[in-house]
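Have a look below at one chain only, the form predicted on its own, in structure tokens format.
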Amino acid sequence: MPGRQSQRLWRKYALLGLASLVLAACSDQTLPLNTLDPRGPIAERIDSLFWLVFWIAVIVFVLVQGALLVAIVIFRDRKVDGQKEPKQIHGNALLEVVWTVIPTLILAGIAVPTIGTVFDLAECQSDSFEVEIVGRQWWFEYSYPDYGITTANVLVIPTQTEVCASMTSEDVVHNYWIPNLNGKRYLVPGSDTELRLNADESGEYWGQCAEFCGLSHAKMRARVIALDQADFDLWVEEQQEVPEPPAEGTPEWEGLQVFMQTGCAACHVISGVNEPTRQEVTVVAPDLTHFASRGVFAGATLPSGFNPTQEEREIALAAWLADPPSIKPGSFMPDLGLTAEQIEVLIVYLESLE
């Protein structure tokens, strides 16, 4: 009986482990992360190196396992009278040298392209398009020093252009990862690191903070939008514009009053409305000047799903404004106790900031 119970228990553990693996393999359709789908020259270079090493490993595996199977079959104990003991090769200097040299040559063959790729991708080119990325708990801030633009959650870049991202962190160690465009790179407090990004085609590329950084680490996403040069230039012009103040008495104006009077302005900045220095804000929070143009908020986690409708976006925004810590545990954005009416007009105002 104990033996059968033990077997049943192991079967349950095995099924549980298998189910865990299957669930872990299921991709989150709201956040497609596929490092095997390179969409730019830098990612393609990494992908080529991966497949080179992979197929070398496959060949080595097949040869080693094949030799093992051959040895098991040929030199198996047949329990036949008079069977001779196989010839022993222990101490055979020639064989030991051979099977030491072969792995050394294989590793050297892998090391050469690996080291070459690492050094080629390590530093940005002198004529790269520059952006600055700052990691914060739990969102990414993006700045364009040549254009005077600061935004959050969505990095917009021109296609077929090498982008050099200078990165750091303001709190803990983060890790910036856009698998379709490059590998991972740390953001370290008090230090600057660089990451090269280059997208072949216009489109949307998702990423994730890949270093555990606190309670809402899993909700610290990254979104990159690549635009053709003409569209990117138009985006720059729009981002440099200061939104027109809403007319008094309109729902937008009422939303602005909620923003200024309930504590939002203590952390968030809107150009032309409030522009405090970093020393004056309670917590450095995303710049909301062109909030509606980004499509996502709350660390690029809301709204969930592809191409959400305006209604879905407003529902997600209402839930976020009602109680941020319940959506992102540990969020520095507090529950301000806003009423349903305040949330409604605040959403109208924020959605006007295009």
Given for the second form:
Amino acid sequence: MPGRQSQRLWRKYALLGLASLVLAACSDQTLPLNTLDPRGPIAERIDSLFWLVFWIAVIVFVLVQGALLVAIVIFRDRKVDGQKEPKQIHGNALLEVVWTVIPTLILAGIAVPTIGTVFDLAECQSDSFEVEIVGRQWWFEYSYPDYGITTANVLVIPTQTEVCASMTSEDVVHNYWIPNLNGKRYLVPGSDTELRLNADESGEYWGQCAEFCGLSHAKMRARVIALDQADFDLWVEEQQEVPEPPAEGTPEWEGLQVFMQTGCAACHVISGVNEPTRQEVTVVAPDLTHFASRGVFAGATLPSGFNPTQEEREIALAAWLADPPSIKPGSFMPDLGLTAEQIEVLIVYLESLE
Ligand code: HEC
Ligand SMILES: [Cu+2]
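Cool, the form predicted on its own is there; where's the form predicted in complex with heme C (HEC)?
So here's everything in the complex, that chain up top.
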């Protein structure tokens, strides 16, 4: 039954076509990791190189496939009497030299802009804005050595500024990738790598750890928020503030008591509350001093979805505090057996840390 079979085939193709149409129609927001959407000068250089190579490849493809098709048509067996067999040859020195020299020239030509771009983008410029990124299973820590700020998950940078991220890892190899702003770069334990970031416009740029780094690798994401200079200066001021301790008897204060009594302070720092030394720290965990000022937590995976509401944030936070390893497999934050009341006041306290 060839009819039915070809019908089935057509249905398959129609479905495939529909799927690609849906994919193509996805807005930027539902495809936040898009390499083909450069939003700054560094990403633009990579993008132009990509399209240059792409179009050269398209021309080569069309010429080679065209020549092949022409040969197939002209020399096909016409099934007529007396058709002469085409001349049979073995080897042709001139042709072989030509089809070796032309690709060599094309590759050498492409190598010029490629090597130029790779070397231009490899190292930071001397007058760039400095941040430090440390990769940990499974979140990124950011610090600003010139401002004394340490934060996590969300890297805030000024727009139209060359940012130089000096990166390392404290456990296994990670890879920092913000497709709108630059390519990927490894974070390697015991060594420093540099990554340049530069965003034309204010906005939120999504990223992902791009090297398998253990159980929760897929849940190790990154966000870059670019702010215009004035907003960025405001952000710096806010981050440098040490939060006021909550007044005794308030729910925030009760939350702080739970924080101190249930062992949170052995891993997390809150400025003005506890500053454990390296020896006292059990596990290095995200600095919570301005926890509520970051839109996302737990490796920028929670709350999930776009534009989450405050309610969704609190639901995600409650789930996280109740049992972190059930949300991020292997998480170094253990299930601390908190009661519902403890979680409730902890959320009130943590959400007050603007
Ligand atoms: C043994 C160390 C440890 C203890 C104890 C601990 N945490 Fe954590 N916590 C972590 C680690 C590690 C992470 C990062 C996990 C990840 O994203 O993979 C984390 C993440 C968090 C986050 C998300 C922060 C962010 O910005 O991503 C919050 C909030 C948090 N912990 C609150 C608490 C509270 C409240 C307590 C006490 C009830 C606590 N933690 C106890 C290690 C710890
Ligand atoms: Cu990683």
